[in-house]
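Taking the form predicted alone, here's one chain by itself in C-alpha cells.
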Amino acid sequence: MASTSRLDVLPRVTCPNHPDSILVEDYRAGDMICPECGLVVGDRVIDVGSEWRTFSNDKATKDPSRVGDTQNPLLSDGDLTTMIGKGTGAASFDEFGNSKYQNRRTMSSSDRAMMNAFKEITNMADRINLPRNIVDRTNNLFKQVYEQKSLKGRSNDAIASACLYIACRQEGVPRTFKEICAVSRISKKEIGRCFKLILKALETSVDLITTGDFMSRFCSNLGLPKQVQMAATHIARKAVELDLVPGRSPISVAAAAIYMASQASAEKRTQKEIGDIAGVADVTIRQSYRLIYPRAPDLFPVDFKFDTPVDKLPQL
C-alpha cells in the first residue's frame, strides 16, 4: 500500500520501496506508477485540473467550459463550486419572469478574501516575471498569516506584497522593496512594516541579501558584457571584505561597483542609467563610489582588461 507524507498542504503519494522516485501518471487508466519497480501505488486517480477542451466557436455569452476551475488546496472547500447556466426555455422561468434556478454563494468570506489575494499575488508576479514556485510559496505564506489573524488592521494587499518579498528572499531570487512596490499599490514603508510583522508572527527568517544577489540581473538589464559583470562582482565583494562600505546597503554598493567597472571598460554607463535599473538615487551611488575609489587598484581582478586606466577613473 502506498504511504503518504505531509508536504505543506497536499498529501504526497509515494512508493513504499522508493519514496524519492517521481511517480508516472497513466492518464488513460488513472494509475500512479513507480518507475523504479512498476508498482501501482494509486489507481482511479481523478484529474482535478481544468477541462482540456473548450468550445471557442460558441457565443461569447455562453460559458465554454463544462467543468469548474482547477482545485485549490489552500481554500477550505478546495474551491469546488457548481455554477448553473442561464436558462433559455420557458420552463426555466416562473410566472413573474424570474429564473427558477439560481446560483448560491457557497464560498465563505475568508475564502473569497484569500482568492482575491491569490489573484493579486499572481498579477504582481507576472509583472516582474517570477516563476510559479515563488507564487505558490507566497500563497502559502499568505494563508498562514491570514489564518493566524496576527496582522489585523493591515490590508490584504500589503500583506500579499510583503509575502511576495519574503518568498523571493527564501527562494534565493531576492527583489528590492522598490521593485515590489512598483508592481503593487502599497507604499514601500507599509510593505516594510508588514515584512517585519510577518517574520515575527510566523517565527521565520530570511537570508541576508548580498551584492551578488542583484549583480547579474542589474548588469543584464544594463546590457553589460560578462567581463564587466565579473569585475563588478569582484569589486563589490572586495569592498565588503576590506570594510570600505560600512552601513551601506548591498544594492547601493552593487550599483557603485557596476559604475566603477563600466567606467574602466569600453561599455560605460552613467550614474542615472545604473540608478534607474537598481532603484537607487544618483547621490547614493556617488556616496558609495567615493568610499571605494581610494582603493580602486586593489579592487579590480588581476585579469581585467582596462579600457580606461584606474588613475583616469572619474573622481566624484
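Rigid core: the largest C-alpha set superposing within 1.5 Å between the two forms. Positions refer to the first chain, counted from 1. Predicted, not measured: the structure shown is a model, and the values here were computed from it. What changes on going to the form predicted in complex with the partner chain:
Once the cores line up, the CA of residue 20 ends up 2 angstroms or more apart between the two forms.
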Second form
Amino acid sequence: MASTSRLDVLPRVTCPNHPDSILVEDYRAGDMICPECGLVVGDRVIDVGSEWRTFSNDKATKDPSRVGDTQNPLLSDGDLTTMIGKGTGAASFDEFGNSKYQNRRTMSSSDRAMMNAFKEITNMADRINLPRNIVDRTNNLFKQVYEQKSLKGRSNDAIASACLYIACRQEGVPRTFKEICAVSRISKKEIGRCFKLILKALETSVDLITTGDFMSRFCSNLGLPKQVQMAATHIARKAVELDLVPGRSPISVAAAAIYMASQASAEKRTQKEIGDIAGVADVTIRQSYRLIYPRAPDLFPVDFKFDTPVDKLPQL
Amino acid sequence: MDVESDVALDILITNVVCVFRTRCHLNLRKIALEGANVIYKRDVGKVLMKLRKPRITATIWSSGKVICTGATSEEEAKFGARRLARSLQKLGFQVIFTDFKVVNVLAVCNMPFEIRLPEFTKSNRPHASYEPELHPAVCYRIKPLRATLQIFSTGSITVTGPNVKAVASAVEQIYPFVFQSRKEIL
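Having displayed the form predicted alone, please output the structure of the form predicted in complex with the partner chain.
Okay, now the whole complex, with that chain kicking things off.
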C-alpha cells in the first residue's frame, strides 16, 4: 500500500487526537490517514492514478493513460495547443478532393524558431553521436541565449552550433571547432564569433582544453590499441608540462604525440591519416613533431614497449 | 618574485586612428578626378586619399566625415589630418577643421620573457579569454580603460585603446600579472 505524503497547508481536517500531525494521503484508497494513530480522517479523496491499467505483456504501443506528446515545458513555452489533424474518413474531403480544414493551425508561433533550432541541434548531435545530456544542455543554453535576445541578429544555426560546442565543453568532453563545423553548415569563423558572444552574454566561462580530452576519440578513430593511446596521452601531457610547444594549439600537440606514439609502436600511422582525423594540417603536425622530437626519450612512459626504438623514430 | 617597477619597456605605437569633420558636403567625384593620390570606391561611397609626409591613409565620405589611419603618434595624426583638410581646401571646398578626435591607438610591446598562457588565463579568469583553436593569443580586456591586450606566448603584447595614455597604463597594469606567469629561463 503505497502512500505519498504531501506537505499540505493543513486543510479543514485534522486528526482529532493529534491536531499537529501532518496527514498522510493514501491516494490508492482515497484516504487521509493520521500517522500517529492511524485514524482515517478524510475519505473519498479523488483518485489521481491512471484511468486505464496497462499490463507489461500488453504489446499495444499506445498507452491509453497518456494523452498528447511528451511535454517540453522547460524549453518551449507550454505545450497546450490544439492542432487539427489530417482527415481520415470520406467526409473530411470536399468536392475537388482537397481536404477541408486545410491548415493544421500554426502552433506556438512565438517559439517556432526555437523549436526549429532544437530540431537542428538534435540533428547535429545525432551526426556525431552525442548523448542526450549534452543535447539537453545545448537546448537549455540555446533557450537562455534566445530569451536574452542579445544575439538576435545572428543566424539561429550559428548560435545552435556554438551552443553545442559550449555544451560539449561544459560536460568535460570538448569537441574541436572543426568537428562541429563538420556537422553544421556554418563556418568555423562564425561559430567562433558566436561562441565568444554567447560566453559574454551568459557571463560564463569555460575550462581550457587539454590534450587528454581528445586522445581517446582520435586514437579509436585511428584504430590504435590502448597501449599506444596511453603512450600518446603521456607524451602530450609531458610535452605541455615541459612547455616544449608554447603557443601551439592542444589539438596539434595531441596529433603530434599520436604520431610519435604510433611510429614507435607496431601500429604506424602516417601524418596525413592523423591530420585527417584530427582536422589538423599535416604540416602543422610536422611542426609540432619537430618541437617534441628532441626530447622524445623523456616523453615516453617508462613501461612502453618499443617496436621501433626511440633513436629510429622518423625525423621530419 | 619582486615586481621590477623600474624596468624600461619600449611601447611602440604602430597605429593611431582619428576622425574629424569638414563641416561641408564634399563632392567625391571632384576629389577623385582632381585630387592627387586618391582611390575612389564608388560602390561603397568613399574616397581613399594617401599622404606621403606623415604616412597616412584617409577615408573621406561625402558627408564631410573623414577617418585618418596610419599615423604613429597623436601629434602626427593631427598634422596629417590638418594637411588633409588643407588639400581638400585647395580643391575648392569650404573646409572647416572641426571635431578632431583620436579614436583608437594600437601599440606593440615586448616583454623580455616568455609567458605561460594557460597559467595566465587560469589566474585571470574573467578578464582573460584564451581559445587556442581560434587565436594563439590571450585576449585580456581592461574595462575601465576600455583597452584590450593580446598577449602572446613569445612575450610580445599588442594593446589597443582609446588614447596613448590608456595604452601606457594598460601595459603598466598588466605587467605584474604577466610577470607572475613568465617562463623562467633555465
